[in-house]
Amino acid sequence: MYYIDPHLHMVSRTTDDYETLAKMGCVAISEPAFWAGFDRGSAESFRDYFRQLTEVEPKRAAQYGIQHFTWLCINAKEAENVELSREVLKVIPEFLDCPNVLGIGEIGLNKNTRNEAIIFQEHMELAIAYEQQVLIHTPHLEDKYQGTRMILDMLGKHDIDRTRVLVDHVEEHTVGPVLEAGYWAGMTLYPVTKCTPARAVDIIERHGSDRLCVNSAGDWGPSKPTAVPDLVLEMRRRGHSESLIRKIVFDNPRQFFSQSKNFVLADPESRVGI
(Lines of atoms letter the chains of each structure in order from A and count residues from 1; the text may use other names and numbers.)
(Lines give C-alpha, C1' and ligand atoms only; values in the text may rest on other atoms or scores of the structure.)
Protein backbone atom coordinates (compact mmCIF):
# COMPACT_ATOMS: atom_id res chain seq x y z
CA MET A 1 0.00 0.00 0.00
CA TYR A 2 1.26 3.48 -0.86
CA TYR A 3 1.50 5.89 2.05
CA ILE A 4 2.62 9.40 3.03
CA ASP A 5 4.64 10.03 6.19
CA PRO A 6 3.52 13.48 7.40
CA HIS A 7 6.36 13.98 9.90
CA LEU A 8 9.83 12.57 9.32
CA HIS A 9 13.19 14.25 9.99
CA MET A 10 15.27 12.90 7.12
CA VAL A 11 18.26 15.17 7.80
CA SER A 12 18.93 12.81 10.72
CA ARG A 13 18.57 9.65 8.60
CA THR A 14 20.89 7.90 6.19
CA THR A 15 20.25 7.48 2.49
CA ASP A 16 19.62 3.78 3.18
CA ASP A 17 16.45 4.87 5.01
CA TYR A 18 15.16 6.54 1.84
CA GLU A 19 15.68 3.27 -0.02
CA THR A 20 13.87 1.28 2.67
CA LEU A 21 10.97 3.75 2.78
CA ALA A 22 10.57 3.49 -1.00
CA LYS A 23 10.48 -0.30 -0.82
CA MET A 24 7.83 -0.11 1.93
CA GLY A 25 5.52 2.02 -0.24
CA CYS A 26 6.30 5.55 0.96
CA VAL A 27 5.68 8.02 -1.88
CA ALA A 28 6.00 11.34 -0.01
CA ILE A 29 7.19 12.73 3.30
CA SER A 30 6.92 16.09 4.99
CA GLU A 31 9.83 17.19 7.13
CA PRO A 32 9.18 19.85 9.76
CA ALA A 33 12.06 22.06 10.84
CA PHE A 34 13.53 20.60 14.00
CA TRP A 35 16.40 20.56 16.47
CA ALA A 36 19.81 19.62 15.08
CA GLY A 37 20.83 17.51 18.07
CA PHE A 38 22.44 20.64 19.58
CA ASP A 39 21.43 24.29 19.97
CA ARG A 40 22.45 26.41 16.99
CA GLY A 41 24.19 29.69 17.64
CA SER A 42 23.11 32.07 14.88
CA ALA A 43 20.39 32.87 12.38
CA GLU A 44 22.88 32.07 9.61
CA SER A 45 23.08 28.46 10.78
CA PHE A 46 19.29 28.28 10.38
CA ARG A 47 19.54 29.81 6.92
CA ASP A 48 21.89 26.98 5.94
CA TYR A 49 19.51 24.46 7.54
CA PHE A 50 16.59 25.86 5.55
CA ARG A 51 18.67 25.47 2.39
CA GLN A 52 19.26 21.85 3.33
CA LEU A 53 15.50 21.32 3.72
CA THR A 54 14.57 23.07 0.48
CA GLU A 55 17.49 22.11 -1.80
CA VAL A 56 19.36 19.03 -0.58
CA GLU A 57 16.70 16.73 0.90
CA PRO A 58 14.33 16.92 -2.10
CA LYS A 59 17.17 15.68 -4.31
CA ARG A 60 18.08 12.85 -1.92
CA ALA A 61 14.45 11.75 -1.77
CA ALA A 62 13.91 11.98 -5.54
CA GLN A 63 16.61 9.36 -6.14
CA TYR A 64 14.17 6.84 -4.65
CA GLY A 65 10.94 8.16 -6.16
CA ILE A 66 9.89 9.91 -2.95
CA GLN A 67 8.59 13.48 -2.93
CA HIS A 68 9.98 15.63 -0.14
CA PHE A 69 8.03 18.50 1.41
CA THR A 70 9.06 20.64 4.36
CA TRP A 71 8.01 23.20 6.98
CA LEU A 72 10.06 26.09 8.41
CA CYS A 73 10.44 27.53 11.92
CA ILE A 74 12.73 27.71 14.92
CA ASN A 75 11.75 24.72 17.00
CA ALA A 76 10.48 24.84 20.57
CA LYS A 77 13.74 23.45 22.00
CA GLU A 78 15.57 26.58 20.83
CA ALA A 79 12.72 29.07 21.21
CA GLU A 80 13.77 29.86 24.78
CA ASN A 81 16.31 32.20 23.17
CA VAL A 82 13.91 34.99 22.13
CA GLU A 83 16.54 37.19 20.51
CA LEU A 84 17.82 34.37 18.27
CA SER A 85 14.28 33.22 17.53
CA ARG A 86 13.29 36.65 16.25
CA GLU A 87 16.32 36.75 13.97
CA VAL A 88 15.32 33.36 12.55
CA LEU A 89 11.74 34.53 12.06
CA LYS A 90 13.10 37.29 9.81
CA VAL A 91 14.85 34.68 7.64
CA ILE A 92 11.88 32.37 7.11
CA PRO A 93 10.01 34.48 4.50
CA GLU A 94 13.01 34.15 2.15
CA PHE A 95 12.13 30.44 1.78
CA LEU A 96 8.32 30.36 1.79
CA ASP A 97 8.11 30.39 -2.01
CA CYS A 98 10.38 27.35 -2.38
CA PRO A 99 8.39 24.67 -4.22
CA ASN A 100 8.46 22.08 -1.43
CA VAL A 101 7.52 24.35 1.51
CA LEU A 102 4.09 23.60 3.01
CA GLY A 103 4.00 26.07 5.89
CA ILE A 104 5.24 26.98 9.36
CA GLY A 105 6.26 24.15 11.67
CA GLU A 106 6.86 22.34 13.81
CA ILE A 107 6.21 25.15 16.24
CA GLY A 108 4.93 24.54 19.75
CA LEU A 109 6.13 24.09 23.29
CA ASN A 110 8.92 22.09 24.89
CA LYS A 111 8.90 22.95 28.60
CA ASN A 112 5.82 25.21 28.49
CA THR A 113 7.78 28.36 29.31
CA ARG A 114 6.84 32.01 28.82
CA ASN A 115 9.53 32.53 26.16
CA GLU A 116 8.39 29.47 24.21
CA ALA A 117 4.83 30.84 24.29
CA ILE A 118 6.01 34.24 23.02
CA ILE A 119 7.77 32.69 20.03
CA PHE A 120 4.83 30.38 19.36
CA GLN A 121 2.57 33.42 19.07
CA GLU A 122 5.02 35.21 16.78
CA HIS A 123 5.22 32.15 14.54
CA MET A 124 1.43 32.18 14.32
CA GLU A 125 1.46 35.84 13.33
CA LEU A 126 3.96 35.00 10.59
CA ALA A 127 1.83 32.10 9.34
CA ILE A 128 -1.26 34.28 9.18
CA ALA A 129 0.55 37.14 7.46
CA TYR A 130 1.82 34.79 4.73
CA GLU A 131 -1.30 32.58 4.62
CA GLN A 132 0.60 29.45 5.61
CA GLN A 133 -0.54 26.14 7.08
CA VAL A 134 0.75 25.31 10.57
CA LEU A 135 2.18 22.10 12.06
CA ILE A 136 2.45 22.03 15.85
CA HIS A 137 4.64 20.06 18.26
CA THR A 138 3.14 19.19 21.64
CA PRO A 139 5.54 18.53 24.54
CA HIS A 140 6.51 15.15 25.86
CA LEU A 141 5.30 12.91 28.67
CA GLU A 142 4.15 14.64 31.86
CA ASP A 143 4.05 18.09 30.21
CA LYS A 144 1.88 17.01 27.28
CA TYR A 145 -1.61 17.70 28.61
CA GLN A 146 -0.74 21.07 30.12
CA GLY A 147 1.23 22.05 27.02
CA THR A 148 -1.55 20.97 24.68
CA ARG A 149 -4.09 23.03 26.64
CA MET A 150 -1.75 26.04 26.50
CA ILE A 151 -1.36 25.59 22.75
CA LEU A 152 -5.11 25.31 22.16
CA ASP A 153 -5.69 28.43 24.26
CA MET A 154 -3.09 30.37 22.27
CA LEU A 155 -4.46 29.13 18.94
CA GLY A 156 -7.90 30.35 19.96
CA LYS A 157 -6.58 33.91 20.05
CA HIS A 158 -5.76 33.85 16.32
CA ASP A 159 -8.08 34.19 13.36
CA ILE A 160 -6.97 31.15 11.37
CA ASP A 161 -8.78 28.39 9.52
CA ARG A 162 -8.57 25.51 12.00
CA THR A 163 -8.61 22.92 9.23
CA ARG A 164 -5.20 24.27 8.13
CA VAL A 165 -3.59 23.47 11.51
CA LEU A 166 -2.28 20.02 12.51
CA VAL A 167 -1.51 19.43 16.19
CA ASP A 168 0.98 16.60 16.35
CA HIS A 169 2.10 13.97 18.87
CA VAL A 170 -1.38 13.55 20.35
CA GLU A 171 -2.05 10.68 22.72
CA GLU A 172 -5.13 9.23 24.40
CA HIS A 173 -5.55 12.18 26.79
CA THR A 174 -5.00 14.96 24.24
CA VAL A 175 -6.53 13.77 20.97
CA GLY A 176 -10.10 14.55 22.05
CA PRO A 177 -9.60 18.26 22.83
CA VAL A 178 -7.66 18.76 19.58
CA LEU A 179 -10.32 17.17 17.37
CA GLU A 180 -13.19 18.79 19.27
CA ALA A 181 -11.59 22.21 18.65
CA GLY A 182 -11.65 21.55 14.90
CA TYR A 183 -7.95 20.98 14.26
CA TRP A 184 -6.22 18.04 12.59
CA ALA A 185 -4.40 15.65 14.93
CA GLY A 186 -1.23 13.66 14.32
CA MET A 187 -0.22 10.47 16.14
CA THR A 188 3.50 9.73 16.32
CA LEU A 189 4.58 6.09 16.40
CA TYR A 190 7.67 5.86 18.60
CA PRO A 191 9.24 2.69 20.01
CA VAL A 192 9.56 4.21 23.51
CA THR A 193 7.41 7.34 24.03
CA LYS A 194 4.30 8.73 22.30
CA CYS A 195 2.07 6.07 20.60
CA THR A 196 2.70 2.47 19.66
CA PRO A 197 0.87 1.20 16.55
CA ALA A 198 -1.55 -0.67 18.82
CA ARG A 199 -2.37 2.44 20.86
CA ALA A 200 -2.79 4.48 17.66
CA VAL A 201 -5.28 1.94 16.29
CA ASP A 202 -7.14 2.06 19.62
CA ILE A 203 -7.44 5.83 19.17
CA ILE A 204 -8.73 5.43 15.59
CA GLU A 205 -11.30 2.92 16.78
CA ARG A 206 -12.42 5.27 19.55
CA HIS A 207 -12.39 8.62 17.71
CA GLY A 208 -12.91 7.67 14.08
CA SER A 209 -10.74 8.41 11.08
CA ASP A 210 -11.57 12.04 10.26
CA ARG A 211 -8.76 14.60 10.62
CA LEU A 212 -6.35 11.98 11.97
CA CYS A 213 -2.88 11.22 10.58
CA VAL A 214 -0.06 8.94 11.70
CA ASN A 215 3.68 9.49 11.36
CA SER A 216 7.03 8.08 12.39
CA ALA A 217 8.75 11.40 13.26
CA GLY A 218 12.06 9.56 12.75
CA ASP A 219 14.80 11.76 14.18
CA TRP A 220 18.05 11.76 16.16
CA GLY A 221 16.76 9.71 19.07
CA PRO A 222 15.13 6.27 19.38
CA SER A 223 12.70 6.18 16.46
CA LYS A 224 11.68 4.02 13.53
CA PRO A 225 11.22 5.61 10.08
CA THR A 226 9.12 2.65 8.89
CA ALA A 227 6.62 2.88 11.76
CA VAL A 228 3.69 3.75 9.46
CA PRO A 229 3.80 0.30 7.77
CA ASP A 230 3.73 -1.17 11.29
CA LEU A 231 0.40 0.59 11.81
CA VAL A 232 -0.88 -0.77 8.49
CA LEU A 233 -0.02 -4.27 9.68
CA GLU A 234 -1.75 -3.73 13.03
CA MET A 235 -4.92 -2.44 11.33
CA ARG A 236 -4.95 -5.45 9.00
CA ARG A 237 -4.42 -7.79 11.95
CA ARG A 238 -7.56 -6.35 13.55
CA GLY A 239 -9.57 -6.78 10.37
CA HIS A 240 -9.93 -3.16 9.30
CA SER A 241 -10.75 -2.54 5.65
CA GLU A 242 -8.11 -1.54 3.12
CA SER A 243 -10.12 1.60 2.38
CA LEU A 244 -9.95 2.70 6.02
CA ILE A 245 -6.24 1.96 6.20
CA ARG A 246 -5.65 3.93 3.01
CA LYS A 247 -7.64 6.85 4.42
CA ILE A 248 -5.42 7.03 7.49
CA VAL A 249 -2.02 6.61 5.83
CA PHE A 250 -2.61 8.23 2.41
CA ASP A 251 -5.90 10.06 1.87
CA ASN A 252 -5.89 12.05 5.12
CA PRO A 253 -2.38 13.49 4.83
CA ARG A 254 -3.01 14.20 1.16
CA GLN A 255 -6.21 16.06 2.06
CA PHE A 256 -4.49 18.15 4.75
CA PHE A 257 -1.39 18.97 2.71
CA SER A 258 -3.41 19.80 -0.40
CA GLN A 259 -4.46 23.02 1.29
CA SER A 260 -0.97 24.29 0.43
CA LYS A 261 -0.43 25.51 -3.13
CA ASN A 262 2.96 23.78 -3.07
CA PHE A 263 1.60 20.31 -2.43
CA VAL A 264 1.39 18.68 -5.83
CA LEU A 265 1.49 14.91 -5.43
CA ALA A 266 2.58 12.84 -8.40
CA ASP A 267 0.70 9.70 -9.36
CA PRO A 268 2.32 6.94 -7.22
CA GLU A 269 2.22 4.60 -10.21
CA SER A 270 4.49 6.95 -12.15
CA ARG A 271 7.33 6.95 -9.60
CA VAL A 272 10.88 6.61 -10.84
CA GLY A 273 13.79 5.10 -8.95
CA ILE A 274 13.41 2.12 -6.62
Second form
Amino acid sequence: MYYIDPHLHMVSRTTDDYETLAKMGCVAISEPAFWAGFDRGSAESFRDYFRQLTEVEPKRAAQYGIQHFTWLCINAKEAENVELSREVLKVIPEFLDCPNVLGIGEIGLNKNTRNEAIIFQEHMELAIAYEQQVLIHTPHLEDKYQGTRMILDMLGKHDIDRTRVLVDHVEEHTVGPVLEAGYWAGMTLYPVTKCTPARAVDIIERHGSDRLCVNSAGDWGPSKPTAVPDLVLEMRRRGHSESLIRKIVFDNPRQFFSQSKNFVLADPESRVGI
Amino acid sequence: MNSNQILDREFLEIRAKILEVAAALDRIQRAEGDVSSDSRMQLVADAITVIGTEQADAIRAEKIQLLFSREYDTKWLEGFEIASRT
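Rather than the form predicted on its own that you just supplied, could I have the structure of the form predicted in complex with its partner chain?
Zooming out: every chain and molecule, the one shown earlier first.
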Protein backbone atom coordinates (compact mmCIF):
# COMPACT_ATOMS: atom_id res chain seq x y z
CA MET A 1 0.00 0.00 0.00
CA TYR A 2 1.22 3.50 -0.83
CA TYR A 3 1.45 5.82 2.13
CA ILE A 4 2.57 9.29 3.20
CA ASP A 5 4.49 9.85 6.43
CA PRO A 6 3.37 13.36 7.46
CA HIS A 7 6.06 13.83 10.11
CA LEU A 8 9.56 12.49 9.65
CA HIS A 9 12.89 14.22 10.40
CA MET A 10 15.01 12.86 7.59
CA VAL A 11 17.94 15.21 8.25
CA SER A 12 18.60 12.87 11.18
CA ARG A 13 18.31 9.67 9.18
CA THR A 14 20.56 7.85 6.77
CA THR A 15 20.04 7.43 3.06
CA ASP A 16 19.45 3.74 3.78
CA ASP A 17 16.26 4.79 5.55
CA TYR A 18 15.02 6.48 2.37
CA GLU A 19 15.60 3.21 0.53
CA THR A 20 13.73 1.19 3.18
CA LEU A 21 10.85 3.69 3.22
CA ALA A 22 10.54 3.44 -0.56
CA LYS A 23 10.50 -0.35 -0.42
CA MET A 24 7.70 -0.22 2.15
CA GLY A 25 5.48 1.97 -0.03
CA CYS A 26 6.25 5.47 1.21
CA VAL A 27 5.69 7.94 -1.62
CA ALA A 28 5.94 11.25 0.25
CA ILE A 29 7.06 12.62 3.57
CA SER A 30 6.75 15.97 5.27
CA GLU A 31 9.55 17.14 7.52
CA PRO A 32 8.82 19.79 10.14
CA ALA A 33 11.71 21.92 11.39
CA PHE A 34 12.72 20.75 14.85
CA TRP A 35 15.33 20.71 17.59
CA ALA A 36 18.67 19.33 16.44
CA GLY A 37 19.57 17.85 19.81
CA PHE A 38 21.46 21.00 20.82
CA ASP A 39 20.62 24.69 20.91
CA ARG A 40 21.85 26.57 17.85
CA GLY A 41 23.78 29.74 18.36
CA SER A 42 22.47 32.09 15.70
CA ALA A 43 19.80 32.75 13.13
CA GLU A 44 22.35 31.90 10.45
CA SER A 45 22.39 28.31 11.72
CA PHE A 46 18.67 28.20 11.04
CA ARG A 47 19.14 29.71 7.59
CA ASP A 48 21.50 26.83 6.78
CA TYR A 49 19.03 24.33 8.27
CA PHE A 50 16.20 25.75 6.14
CA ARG A 51 18.44 25.39 3.07
CA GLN A 52 19.02 21.76 4.00
CA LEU A 53 15.26 21.24 4.28
CA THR A 54 14.41 23.00 1.03
CA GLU A 55 17.39 22.10 -1.18
CA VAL A 56 19.21 19.00 0.07
CA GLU A 57 16.53 16.68 1.44
CA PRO A 58 14.21 16.88 -1.61
CA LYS A 59 17.08 15.66 -3.78
CA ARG A 60 18.05 12.89 -1.38
CA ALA A 61 14.43 11.70 -1.23
CA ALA A 62 13.92 11.92 -4.98
CA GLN A 63 16.63 9.32 -5.57
CA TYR A 64 14.18 6.81 -4.11
CA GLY A 65 11.02 8.16 -5.71
CA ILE A 66 9.89 9.85 -2.50
CA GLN A 67 8.56 13.40 -2.57
CA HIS A 68 9.86 15.57 0.24
CA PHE A 69 7.87 18.43 1.76
CA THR A 70 8.77 20.58 4.72
CA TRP A 71 7.61 23.07 7.38
CA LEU A 72 9.67 25.94 8.80
CA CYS A 73 9.93 27.49 12.25
CA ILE A 74 12.07 27.72 15.35
CA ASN A 75 11.03 24.78 17.51
CA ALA A 76 9.42 25.11 20.92
CA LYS A 77 12.54 24.13 22.82
CA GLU A 78 14.73 26.84 21.31
CA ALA A 79 11.79 29.26 21.42
CA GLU A 80 12.73 29.75 25.07
CA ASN A 81 15.32 32.17 23.63
CA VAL A 82 12.97 34.95 22.55
CA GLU A 83 15.64 37.16 20.99
CA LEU A 84 17.00 34.36 18.78
CA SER A 85 13.47 33.27 17.92
CA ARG A 86 12.55 36.69 16.64
CA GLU A 87 15.64 36.74 14.41
CA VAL A 88 14.68 33.34 13.00
CA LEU A 89 11.10 34.50 12.44
CA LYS A 90 12.52 37.23 10.18
CA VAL A 91 14.40 34.62 8.12
CA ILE A 92 11.47 32.28 7.50
CA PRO A 93 9.65 34.36 4.83
CA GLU A 94 12.72 34.05 2.55
CA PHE A 95 11.92 30.35 2.22
CA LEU A 96 8.13 30.25 2.09
CA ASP A 97 8.02 30.21 -1.70
CA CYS A 98 10.36 27.24 -2.01
CA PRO A 99 8.49 24.53 -3.89
CA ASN A 100 8.43 21.97 -1.05
CA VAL A 101 7.38 24.27 1.81
CA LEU A 102 3.91 23.48 3.15
CA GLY A 103 3.74 25.97 6.00
CA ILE A 104 4.87 26.88 9.51
CA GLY A 105 5.83 24.05 11.85
CA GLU A 106 6.38 22.29 14.07
CA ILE A 107 5.65 25.16 16.41
CA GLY A 108 4.15 24.58 19.84
CA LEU A 109 5.11 24.20 23.45
CA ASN A 110 7.76 22.13 25.20
CA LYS A 111 7.66 22.93 28.92
CA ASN A 112 4.63 25.21 28.65
CA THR A 113 6.56 28.37 29.54
CA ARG A 114 5.75 32.03 29.03
CA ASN A 115 8.49 32.47 26.41
CA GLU A 116 7.31 29.45 24.45
CA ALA A 117 3.78 30.86 24.47
CA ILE A 118 5.00 34.24 23.23
CA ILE A 119 6.89 32.75 20.30
CA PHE A 120 4.04 30.37 19.50
CA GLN A 121 1.74 33.34 19.07
CA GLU A 122 4.29 35.21 16.94
CA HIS A 123 4.56 32.16 14.68
CA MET A 124 0.78 32.14 14.36
CA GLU A 125 0.82 35.77 13.33
CA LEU A 126 3.44 34.96 10.69
CA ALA A 127 1.36 32.05 9.41
CA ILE A 128 -1.72 34.22 9.16
CA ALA A 129 0.16 37.06 7.47
CA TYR A 130 1.55 34.71 4.81
CA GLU A 131 -1.58 32.49 4.60
CA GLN A 132 0.38 29.41 5.65
CA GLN A 133 -0.84 26.11 7.02
CA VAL A 134 0.35 25.25 10.53
CA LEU A 135 1.76 22.06 12.07
CA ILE A 136 1.85 22.03 15.86
CA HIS A 137 3.97 20.02 18.29
CA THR A 138 2.43 19.18 21.64
CA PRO A 139 4.63 18.56 24.71
CA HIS A 140 5.79 15.23 26.03
CA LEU A 141 4.48 12.99 28.78
CA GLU A 142 3.17 14.80 31.88
CA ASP A 143 3.23 18.18 30.11
CA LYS A 144 1.14 17.07 27.13
CA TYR A 145 -2.36 17.56 28.51
CA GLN A 146 -1.71 21.01 29.96
CA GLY A 147 0.28 22.09 26.90
CA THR A 148 -2.32 20.89 24.43
CA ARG A 149 -5.04 22.75 26.26
CA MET A 150 -2.88 25.89 26.32
CA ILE A 151 -2.28 25.58 22.57
CA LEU A 152 -6.01 25.22 21.93
CA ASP A 153 -6.63 28.29 24.09
CA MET A 154 -4.14 30.32 22.03
CA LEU A 155 -5.39 29.03 18.68
CA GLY A 156 -8.93 29.94 19.69
CA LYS A 157 -7.94 33.59 19.91
CA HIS A 158 -6.80 33.73 16.28
CA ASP A 159 -9.06 34.13 13.27
CA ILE A 160 -7.85 31.07 11.38
CA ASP A 161 -9.28 28.34 9.22
CA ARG A 162 -9.08 25.43 11.66
CA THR A 163 -8.97 22.86 8.88
CA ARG A 164 -5.55 24.25 7.90
CA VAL A 165 -4.04 23.45 11.30
CA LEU A 166 -2.80 20.05 12.47
CA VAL A 167 -2.14 19.44 16.17
CA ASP A 168 0.37 16.62 16.41
CA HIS A 169 1.37 13.91 18.89
CA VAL A 170 -2.16 13.50 20.24
CA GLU A 171 -2.88 10.57 22.54
CA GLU A 172 -5.95 9.19 24.31
CA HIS A 173 -6.40 12.22 26.57
CA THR A 174 -5.81 14.95 23.98
CA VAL A 175 -7.28 13.70 20.70
CA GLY A 176 -10.86 14.50 21.70
CA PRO A 177 -10.39 18.21 22.48
CA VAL A 178 -8.35 18.71 19.26
CA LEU A 179 -10.87 17.06 16.93
CA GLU A 180 -13.87 18.59 18.70
CA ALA A 181 -12.35 22.05 18.17
CA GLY A 182 -12.22 21.40 14.41
CA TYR A 183 -8.48 20.91 13.91
CA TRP A 184 -6.67 18.02 12.30
CA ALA A 185 -4.88 15.66 14.67
CA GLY A 186 -1.71 13.61 14.25
CA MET A 187 -0.75 10.48 16.15
CA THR A 188 2.92 9.65 16.53
CA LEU A 189 4.05 6.04 16.71
CA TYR A 190 6.91 6.13 19.22
CA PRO A 191 8.13 3.02 20.96
CA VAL A 192 7.82 4.25 24.55
CA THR A 193 6.79 7.87 24.94
CA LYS A 194 3.84 8.30 22.58
CA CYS A 195 1.41 5.92 20.78
CA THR A 196 1.96 2.31 19.88
CA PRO A 197 0.32 1.12 16.64
CA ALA A 198 -2.26 -0.79 18.69
CA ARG A 199 -3.23 2.25 20.74
CA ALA A 200 -3.36 4.42 17.63
CA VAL A 201 -5.80 1.99 16.04
CA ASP A 202 -7.84 2.05 19.28
CA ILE A 203 -8.05 5.84 18.92
CA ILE A 204 -9.20 5.52 15.29
CA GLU A 205 -11.85 3.01 16.33
CA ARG A 206 -13.05 5.30 19.10
CA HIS A 207 -12.86 8.70 17.39
CA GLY A 208 -13.36 7.84 13.72
CA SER A 209 -11.05 8.41 10.78
CA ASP A 210 -11.85 12.00 9.83
CA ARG A 211 -9.09 14.62 10.22
CA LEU A 212 -6.78 12.02 11.76
CA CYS A 213 -3.27 11.22 10.48
CA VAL A 214 -0.54 8.92 11.71
CA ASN A 215 3.22 9.44 11.56
CA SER A 216 6.53 8.00 12.70
CA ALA A 217 8.17 11.31 13.71
CA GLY A 218 11.41 9.43 13.14
CA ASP A 219 14.39 11.52 14.27
CA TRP A 220 17.77 11.20 15.98
CA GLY A 221 16.29 9.65 19.13
CA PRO A 222 14.64 6.30 19.75
CA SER A 223 12.13 6.11 16.91
CA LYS A 224 11.19 3.92 13.98
CA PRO A 225 10.92 5.65 10.60
CA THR A 226 8.96 2.70 9.21
CA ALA A 227 6.34 2.78 11.96
CA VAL A 228 3.45 3.68 9.65
CA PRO A 229 3.48 0.25 7.96
CA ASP A 230 3.27 -1.24 11.48
CA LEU A 231 -0.05 0.56 11.87
CA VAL A 232 -1.19 -0.73 8.47
CA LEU A 233 -0.47 -4.29 9.62
CA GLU A 234 -2.27 -3.79 12.93
CA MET A 235 -5.36 -2.47 11.12
CA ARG A 236 -5.32 -5.43 8.75
CA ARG A 237 -4.98 -7.88 11.65
CA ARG A 238 -8.09 -6.35 13.19
CA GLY A 239 -10.01 -6.76 9.95
CA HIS A 240 -10.27 -3.12 8.91
CA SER A 241 -10.93 -2.48 5.23
CA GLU A 242 -8.19 -1.50 2.83
CA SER A 243 -10.14 1.67 2.04
CA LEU A 244 -10.12 2.74 5.70
CA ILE A 245 -6.42 1.98 6.03
CA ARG A 246 -5.70 3.94 2.87
CA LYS A 247 -7.74 6.85 4.19
CA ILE A 248 -5.59 7.06 7.32
CA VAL A 249 -2.16 6.63 5.76
CA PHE A 250 -2.63 8.27 2.36
CA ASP A 251 -5.91 10.09 1.69
CA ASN A 252 -6.01 12.05 4.94
CA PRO A 253 -2.49 13.51 4.80
CA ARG A 254 -2.98 14.23 1.11
CA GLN A 255 -6.25 16.05 1.87
CA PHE A 256 -4.64 18.11 4.64
CA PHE A 257 -1.52 19.00 2.65
CA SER A 258 -3.53 19.82 -0.46
CA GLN A 259 -4.57 23.06 1.21
CA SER A 260 -1.02 24.29 0.64
CA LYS A 261 -0.34 25.76 -2.80
CA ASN A 262 3.03 23.98 -2.87
CA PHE A 263 1.64 20.50 -2.40
CA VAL A 264 1.63 18.73 -5.74
CA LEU A 265 1.71 14.96 -5.32
CA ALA A 266 2.64 12.77 -8.25
CA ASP A 267 0.22 9.93 -8.84
CA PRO A 268 1.98 6.88 -7.31
CA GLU A 269 0.43 4.66 -9.99
CA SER A 270 1.99 6.60 -12.84
CA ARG A 271 5.55 6.95 -11.55
CA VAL A 272 8.23 5.70 -13.89
CA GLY A 273 12.00 5.65 -13.89
CA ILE A 274 12.98 5.14 -10.28
CA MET B 1 -13.35 -8.71 15.85
CA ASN B 2 -15.56 -9.67 18.78
CA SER B 3 -14.42 -9.61 22.40
CA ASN B 4 -13.61 -13.32 22.43
CA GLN B 5 -11.40 -13.00 19.37
CA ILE B 6 -9.62 -9.99 20.86
CA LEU B 7 -9.05 -11.83 24.14
CA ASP B 8 -7.68 -14.84 22.25
CA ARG B 9 -5.32 -12.59 20.36
CA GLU B 10 -4.25 -10.36 23.24
CA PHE B 11 -4.23 -12.69 26.28
CA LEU B 12 -0.58 -13.71 26.12
CA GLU B 13 0.51 -10.13 25.44
CA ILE B 14 -1.53 -8.86 28.40
CA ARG B 15 -0.03 -11.58 30.58
CA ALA B 16 3.48 -10.67 29.47
CA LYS B 17 2.97 -6.95 30.04
CA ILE B 18 1.55 -7.47 33.54
CA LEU B 19 4.51 -9.69 34.36
CA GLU B 20 6.87 -6.95 33.17
CA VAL B 21 5.24 -4.45 35.52
CA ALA B 22 5.29 -6.92 38.41
CA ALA B 23 8.95 -7.78 37.80
CA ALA B 24 9.93 -4.11 37.59
CA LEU B 25 8.21 -3.40 40.91
CA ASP B 26 9.97 -6.43 42.44
CA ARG B 27 13.28 -5.11 41.12
CA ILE B 28 12.68 -1.75 42.75
CA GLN B 29 11.74 -3.42 46.03
CA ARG B 30 14.82 -5.69 46.04
CA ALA B 31 17.20 -2.82 45.37
CA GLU B 32 18.89 -0.80 48.09
CA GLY B 33 17.10 2.32 49.26
CA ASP B 34 13.46 3.25 49.80
CA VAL B 35 11.17 4.86 47.23
CA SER B 36 7.92 4.26 49.07
CA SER B 37 7.47 8.00 49.58
CA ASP B 38 8.28 8.85 45.94
CA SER B 39 5.11 10.26 44.38
CA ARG B 40 5.73 8.24 41.22
CA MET B 41 5.17 5.03 43.15
CA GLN B 42 1.74 6.27 44.19
CA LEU B 43 0.99 7.15 40.56
CA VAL B 44 1.91 3.62 39.53
CA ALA B 45 -0.29 2.17 42.28
CA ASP B 46 -3.20 4.41 41.24
CA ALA B 47 -2.73 3.40 37.59
CA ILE B 48 -2.82 -0.28 38.50
CA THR B 49 -6.07 0.36 40.37
CA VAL B 50 -7.55 1.97 37.24
CA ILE B 51 -6.54 -1.07 35.17
CA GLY B 52 -8.23 -3.43 37.59
CA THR B 53 -11.44 -1.45 37.89
CA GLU B 54 -14.36 -2.16 35.59
CA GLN B 55 -14.97 0.93 33.44
CA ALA B 56 -18.46 1.40 32.08
CA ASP B 57 -17.14 3.62 29.28
CA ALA B 58 -13.94 1.67 28.44
CA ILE B 59 -11.57 4.59 28.93
CA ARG B 60 -8.87 3.08 31.12
CA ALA B 61 -6.10 4.36 28.85
CA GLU B 62 -7.45 7.90 28.86
CA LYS B 63 -7.85 7.87 32.65
CA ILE B 64 -4.28 6.67 33.11
CA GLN B 65 -3.01 9.36 30.73
CA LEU B 66 -4.75 12.01 32.82
CA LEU B 67 -3.41 10.44 36.01
CA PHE B 68 0.13 10.92 34.72
CA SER B 69 -0.55 14.49 33.50
CA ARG B 70 0.01 17.87 35.10
CA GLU B 71 -3.16 19.73 35.90
CA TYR B 72 -4.49 22.21 33.37
CA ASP B 73 -5.09 25.66 34.79
CA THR B 74 -7.73 27.47 32.74
CA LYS B 75 -6.35 30.81 33.95
CA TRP B 76 -2.79 30.11 32.78
CA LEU B 77 -2.68 33.12 30.49
CA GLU B 78 -3.32 35.51 33.38
CA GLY B 79 -0.41 33.99 35.27
CA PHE B 80 1.93 34.59 32.34
CA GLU B 81 0.98 38.26 32.16
CA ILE B 82 1.24 38.34 28.39
CA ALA B 83 -1.22 40.24 26.31
CA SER B 84 -3.76 38.32 24.30
CA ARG B 85 -2.60 38.61 20.67
CA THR B 86 -5.93 38.80 18.92
